[in-house]
Amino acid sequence: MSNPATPVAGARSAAAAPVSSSPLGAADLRALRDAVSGEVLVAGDPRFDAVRGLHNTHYSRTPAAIVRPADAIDVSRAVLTARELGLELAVKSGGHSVAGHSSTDGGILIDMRTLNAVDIDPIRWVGSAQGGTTAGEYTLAAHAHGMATPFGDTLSVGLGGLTLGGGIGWLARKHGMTIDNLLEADLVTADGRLVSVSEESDPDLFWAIRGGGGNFGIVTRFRYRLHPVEIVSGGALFLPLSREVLRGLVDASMAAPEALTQISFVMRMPPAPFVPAELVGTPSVVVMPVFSGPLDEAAAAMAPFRALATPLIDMVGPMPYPAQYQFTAEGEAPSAGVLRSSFLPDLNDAALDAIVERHSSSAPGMPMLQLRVLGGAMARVPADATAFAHRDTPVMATVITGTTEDHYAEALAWTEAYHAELSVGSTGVYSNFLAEEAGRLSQAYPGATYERLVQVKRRVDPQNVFRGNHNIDPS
């Protein structure tokens, strides 16, 4: 189980919101602050929004409580006592859910990032989180040994998110994905028990978990195989936006080696230091490569990206791998967007002339297309060992589109026309790319998959406690 954190300072101080500012009233509110030792937020209180709040800023909710455990029997107390009360329970790690997820309208909120210690072990090559901790702090810690685990491509997301929901990044065609190096999570259920599962102890909900979101439990310590990985490289390549350059992108990405994982962003070029001011605003595709073996083969591996057309700006070169992320980090800062995503086995030619025109065109807010070319070792896994199950799928197309709250409605229309022109012939949908869309559960998980986390779900959690994400009902 999780070591117990140290319990916030005065959770229980004469400084707390007072009663009243709670729906909860003041009983039940009481009886929540007396069963854990961590902290109980409530509106009124100085850090309540602070807390509360999303990376989408679009999703703006009020939970009739926040609990910042300190350790695993605090967040097994918050999820009995919100079954007592009969109000709907929220997870927030990182608060990087596209569908809002990550908090509740007069529910309790369990916020996580009380619980953010990490441990390396570099003689087992055994990483472990707690389930508050970020993709940074866990990276960090792991790089100080030489050492990473695949993650995805943005620092301040939380692990809990995005391990249960699977987990693609830089090292996936090297290392594959996050959940294909998950050992074993402590996990508290809907009954309040706080369990160790792994493929030994309970292999089904050990399958479930990996891929499945949180459908299943509270994952309080994940423990993770770390690979060797220290210096990469790294950077980014802006290349003019043509359909020969994202044809050729697509081809180069699949014949790349397997050390060799690149995510790339159709955009216009951003005012930036690195960017001269004659090209801001050109249409670009800015290839963002990690190559994690041989230093000396980097250049060899990255030459077909570089003949694609002539660079705009070329920044590809050795680096710490954890510089990688910081291509990445602007869109860390919250903000309100829309987000659509598919899965494809190609981009055929109307997808190509969509791309080109779309960024070539005026447009609402500041949208742009991620492009990840997959296969590797992400897609030796049989697509039935894990509840993910789009392994042998090559490319994922997500449209993102930065807006205000002001136009989010034209943004909104406007993504989504862009996605339905890509998404023709689409093979399904990634579980934590997936947003508030009706009927595309099925397209995260189709048929067999689906029918299988109903039966685990059924077992675990057949009241549904944990209806807070893309839910699998179990009725």
Ligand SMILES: Cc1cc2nc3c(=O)[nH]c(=O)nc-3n(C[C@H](O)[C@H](O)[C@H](O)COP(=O)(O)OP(=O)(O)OC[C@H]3O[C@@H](n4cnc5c(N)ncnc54)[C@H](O)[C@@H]3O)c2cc1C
Second form
Amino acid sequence: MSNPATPVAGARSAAAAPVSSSPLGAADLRALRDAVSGEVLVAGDPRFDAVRGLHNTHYSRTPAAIVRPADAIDVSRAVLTARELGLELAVKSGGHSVAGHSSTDGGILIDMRTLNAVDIDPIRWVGSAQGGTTAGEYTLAAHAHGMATPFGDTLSVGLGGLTLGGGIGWLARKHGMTIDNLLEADLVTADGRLVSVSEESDPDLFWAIRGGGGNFGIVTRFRYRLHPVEIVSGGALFLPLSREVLRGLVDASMAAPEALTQISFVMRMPPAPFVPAELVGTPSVVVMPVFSGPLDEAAAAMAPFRALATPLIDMVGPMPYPAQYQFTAEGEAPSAGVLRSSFLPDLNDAALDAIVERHSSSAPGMPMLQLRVLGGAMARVPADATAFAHRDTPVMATVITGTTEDHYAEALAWTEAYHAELSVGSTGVYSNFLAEEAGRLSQAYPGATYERLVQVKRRVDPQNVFRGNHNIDPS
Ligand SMILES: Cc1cc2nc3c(=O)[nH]c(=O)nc-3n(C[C@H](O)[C@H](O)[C@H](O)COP(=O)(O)OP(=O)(O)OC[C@H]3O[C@@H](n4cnc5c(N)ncnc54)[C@H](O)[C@@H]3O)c2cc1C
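Next, report the structure of the form predicted together with the named molecule; the form predicted alone has already been given.
First the chain shown before, then all remaining chains and molecules of the complex.
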């Protein structure tokens, strides 16, 4: 997936970002520097702009100071100092927030990327990662032992935001969401305490951090369950775009064995080295499967997809699990973009027509529709077991439009109109794919989920210190 984004109130474009020294007074800056043992960056430092930058370059905010913690105690001290100084607090791990949440104008940004140690315990099948680790860092370390924990589809995404929002990726049908494999999290609370949260120690808080985002504290370490995942059948199957292919794709994905999870993209074929020149620009459905099971069963699992139409390109075959991520590597590069997403019970006739029409006619930039068909292990978890309530909705449709600042307004209008056509009958939205969209928080956290999140928030963060997120307002 690439280029997600949408405007946030107060966000400034990259072009308008000021370059100035910190608005913190000398005494306050000294207090912050004295409090932490890690680095404190302010504007003017050669690395300041690179560290405050986000994956979606549409967002550009300028913190008064950036704390790069040396350990969990630094995180705690940064939280307490920000509170003492009355400054807004922001937390950044991978910086991939599609709502541009992980920065602040004039507040203190905690850059968790300095805390990225990973420890794989192959005896207990437990992986431990500090709160600023990326999915790639963990996935490569686990792969060295022939193991994996389910994350998303892109290596550069941070485990911080990914896990706390839910985590839906290549292994969702086989091993569930990231939160279904979370065993424990070490958290810095709003009052600066360091706590370990698990089903045993604090079931309500553990429930809330599995889907409720960064509302409840700053995670300094995650502990996850590992699974045997080494060589998978993965890759990409390019099919010509048609109504029949789309219909068949959804049906085949729902009927597929749980060992197979696919993430598909409707898009014009890119000018990549493996795409023959005459096919570049052809409207296509790119099916990206991961079959994690006995390899001699992979061809049978893929047969219904290959039978949908004569493939334009077939690059599906055995590979080490991390190699699957090369097919989404382009999405790792920071750029401006707009994203709109919905859970759907199915693709209805009007949606099928809209998809074919939208991707066959000219459109701004290089728009993509990402289609995920879920189910399997992810759907077997009861809807109220975690703060992610959308267990039984099979289809997730996400419009992603890459753009530039000059064409942002046009891309936003196009993306919203397309999403409106698709999302009739929507059952909700995944919080990690929720941009800054007025009125949709209740679609991410329906009724009872929202009420329980508010109860936990009132207990652990009544002052709403952690509000740079899809905010659960304790008031
Ligand atoms: C290219 C791309 C591909 C993606 N693919 C997938 C996918 O396949 N599956 C999926 O489920 N999601 C996917 N996402 C969405 C992604 O999970 C969310 O954007 C997620 O919030 C990003 O996490 P991050 O740490 O990189 O983001 P950040 O921008 O650093 O943080 C996002 C939010 O989480 C909070 N946060 C981050 N770290 C911590 C921490 N340690 N403690 C407390 N709060 C924290 C931040 O304050 C912020 O509110 C994708 C996003 C992009 C841009």
